[in-house]
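Okay, so here's just one chain, in C-alpha cells, the form predicted alone.
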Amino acid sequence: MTEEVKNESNEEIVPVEQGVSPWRDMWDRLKQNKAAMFGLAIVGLLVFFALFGKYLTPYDPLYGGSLKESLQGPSRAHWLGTDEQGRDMLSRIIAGAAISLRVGLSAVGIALSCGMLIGAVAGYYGGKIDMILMRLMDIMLAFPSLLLAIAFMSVLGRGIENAIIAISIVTIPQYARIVRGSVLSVKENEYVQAARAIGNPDWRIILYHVIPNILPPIIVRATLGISIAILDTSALGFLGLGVQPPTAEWGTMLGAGRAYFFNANHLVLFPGLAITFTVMAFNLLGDGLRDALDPRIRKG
C-alpha cells in the first residue's frame, strides 16, 4: 500500500510505501547503488575464498612447492606463478583472504565492543566521566595510528593474534567518538525519557533504546573499518611485525617479494592488487550503507 506526499514545492508527488521495514528500505536503496554492490561482490568472493579456499587451492599454500620451479611467472600450471621458494602464488593469495577477514573482523569487533561502552558511557553520563574517558581519547589519537600498533607489536611480539589486539586497540578511540556524539544527539529525545520515568536502569535504556537508534552510523564506520584493519595487517606484515611465514598473508608476501621486484614482480604485484581491491570493496560498500542508511536520501 502507497500513500502520496507532497514535496514542499508543491510540484512533484512522491509515493511513499506503507509498511515497509526500514532494513529493507535500506536494501532497496543500496542495490541502486552500482559501485556498492561491486563493492559488495567482491566481499563475498573474498567470504568465499575465506570459507572454502583449502578446497580451491590447486597447491598447498605454505609448504607445497620447489626450490627448482621459483620465481617462476604466471604460466598454466600456476597461473599467478611461483615464489621465492616455488609455492604457488595462486593459492597463496587465496589463503590470504582468511588471514585479512579474519583479522578485520576480529579488530573491528573488539575495538567495536570497547568503543561502543566508552562512548555510550561518556555520552549518556557526561560531566567528569565523559571528560575524563574523552581526553584518554584523545591522547590515544594524537598518535598515528600505525605508528601506535608498532609500539604495542614491539611490545606484545608478532603473530596475528598481537596484531589483532593491537589493530583492534588504535582504532577504539575512532568507535568511542562516533558513538558519544550519537548518544548525545537522542538521549534526550522523548522516547529516552519515557523509559527513564517509568523507572528503567541505565543500563537497560542504554541497551534497548539508546544503541538501537545510533546503529547506521556505526554500521558504516565497522564497514569502513575493516578495511582499515586489513590495510594496517598489511603494514605490519610488510615490516616484518605482522603475520608471520610461511603464513600466507598479503603484507608479508609483499615484504618477502620485494627483494625480487626487478627479475620477479609478480611477487609484489597479485598481493598488491589483492590489497588494493579488498580495501576499495569495504571503502564502496561503506560509502553505498552510508547513503542509504541516510534518511534524508530519498527517491523517488
Given for the second form:
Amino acid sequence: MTEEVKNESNEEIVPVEQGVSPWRDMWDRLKQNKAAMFGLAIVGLLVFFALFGKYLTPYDPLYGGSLKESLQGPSRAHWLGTDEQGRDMLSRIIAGAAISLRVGLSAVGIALSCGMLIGAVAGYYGGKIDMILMRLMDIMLAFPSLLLAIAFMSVLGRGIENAIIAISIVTIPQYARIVRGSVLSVKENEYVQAARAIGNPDWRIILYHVIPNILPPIIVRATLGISIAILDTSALGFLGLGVQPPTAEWGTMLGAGRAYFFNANHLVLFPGLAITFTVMAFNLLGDGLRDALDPRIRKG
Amino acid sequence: MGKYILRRLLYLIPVVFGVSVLVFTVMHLFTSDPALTILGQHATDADAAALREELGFNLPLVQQYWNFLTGMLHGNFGTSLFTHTPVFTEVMSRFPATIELALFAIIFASVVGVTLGVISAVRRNTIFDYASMTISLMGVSMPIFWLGLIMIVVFSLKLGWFPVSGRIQMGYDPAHVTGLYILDSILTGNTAAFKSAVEHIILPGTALAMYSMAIIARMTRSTMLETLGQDYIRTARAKGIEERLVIVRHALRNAMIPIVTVIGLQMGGLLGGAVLTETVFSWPGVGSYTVESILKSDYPVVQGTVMMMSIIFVLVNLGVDLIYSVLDPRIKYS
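Having seen the form predicted alone, I'd like the form predicted in complex with its partner chain now, please.
What follows is the whole complex; the chain from before opens it.
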C-alpha cells in the first residue's frame, strides 16, 4: 500500500510504503511458512485439549479403569487401548496435554523471567556485577542440564511443582546469556541514551526501552525452550523422579508402561507419539519464528 | 597457545570450586537426614546420633564442606551409604562404559549428521533435502528413552537382530587394556568379544546419538548453504574442479568450524543423555549408577557422581575449544 507525499518544496511527489508494525510484519512472514503453520495448528490443538480436555475425555483419566479391562489393545471402546490399571489411554493422553503445556509454559516463564532479570542487569551495568553474575551462570552451565535437573529433583522431592522448579533453575543461564548479549548490543543505541538523558531511572530504561527491543531472539529461544522443557519433564517422569501417578503426565505414563511393553506395546507407543508431536510442533513454530524475525533472510 | 591453555586451566579452578559449593549446598540443605535414610524412620535417636557422628554429619556445615573439598582434591568423593564403597572407585569402574557409549554416539552422530546436512544443502529443495530434514526434525523431537524402547521392540524382540540390554555377552569380556570393550577386543585380537560388544552398543549408541545427529545435520545444512554461496566456490567451479571436490575440499572444510563447535557442545549433552539411555538398556555406566543412587537416596554417591560428571563436562568443553585452534589457524588465543 502506498500513498503520495510531497516534499518540503512541493516540487515532486515521492511514493513511500506505509509503515507496518514489526509484529504484523513477522506474522505475515510466519504465515508463508507452511511447516510453522503446521506446528502452530498442533499447538492450537494442544491448547484446546488443555482447556477443554475434561469435557472431551471419553472416560475418567485418573480413576476410570477396572483391572478386568487392563492392558487391552486399541478397540472401538478404547481407541488407544487401556493401561495396566484398565484406564482409557486416549483419555489419559488428552489429559496429559494440560500437564505438558503447564510444565512447559511455567518452566520457561520462570526461567525466562529470572534469566531476563539477571541478563539485563549484567549487560546493562557491566563491570563487576556482570562478572559476578556471569561467573555464577558459568557454574550452572558446568553441569549437563538434565543431570542437574535430576540432582535437584532428588533433593526437592517428586511432583509437578518441583519438576517445574528444577527445569526452570537449570535453564536460567541459557536465557541470561542471550538477554545479556542482546542488551550489550542495544544499550549504546541513541534511544537508550536519550531515555537516560531525560532522567529516566535505570529500571524504567531496562523495562521500557531495552527489553522491548531485544524480544525477538528471546521469543524464539523461549518457544524452542518449551519443547526442551517438555522433553526434560517427560524424562524426569520416565525415571520416576517427576510428576507422580496417577497424574496423566506422558513421561510418567511411559515409565509405568515400560514394565508391560513386551506384551502391550501401545502403553509405550502412544505417550511417546504424544510427546514427539508436541515437541515437534514447538520446534517447527520456533524455527518459523526465527526465520520470520531474522533480518538476514528477509526477502525484498 | 600454551599461555591460553594455562589460563583456561586456571579459570577452571573457580568454576570447579563454584560447582562444589553448589552441589554441596543443594545436597546438604534440602536433603533429609542421611542417618534416617540408612537406618529407616523407626531408628532410635541414639542410633541416629551415633551414625551421624560416625559419618561426620554432626559437624558444622563449613567443616563438612571443607572435608568434602579436601577429600575431593585427594580423589575421595565420598562413600556410598549402602555399599560402603568409595564413589570414586565405583564411578571409575563404570566410567569406560559411559565413555564408550558416548564416543560411539558422537562418532555416529557426526558421520551421519554431517552426511545428511551436506546432502540437504547440495540437493536443496529436493526430496533428499526434505527427507534429511524430516529425519532431523524427528531426531530433535523424539524423547531418547522412547526411541530406545521402540528400538528394543522392533530390532531386538521382533527381528532379533540385537540384544535387549547389557554391554557384552556373559563370559566374553576382553582382557582389560583401556576398559573400552570394542577397543580392547581389537587390541587383543578377540573377535568374539568385538562382535558381541558391537552388537550390544548399536541400539543404545544410536538412540543416544539421534538428538545430536539431528542438531549436527541442521547446523551442517545451514553452514553449507552459506558457504556454497561464497565467491571462492564459484571460482573453484569456474576453474573446472570436480563438483565432489568443490563440496568436500572447498565448501565442507570451510564450513567445519561451526560444525565442530556444535559437535563439541553435543559431547557434553551426551553425558546427560547417557543417564536415560543407560537406564533403558541396562548399560552399566555412570548414568544408570546415578539414577539408582537417587532412587535409593544415596546422597554421597549422587553428590560425588554429579561433581565428577561436571568436572568431566568442563574438561570436554575445554578440549573442544582447543581443537578449534588446530582446525582454524585464524583463531588467535591471547
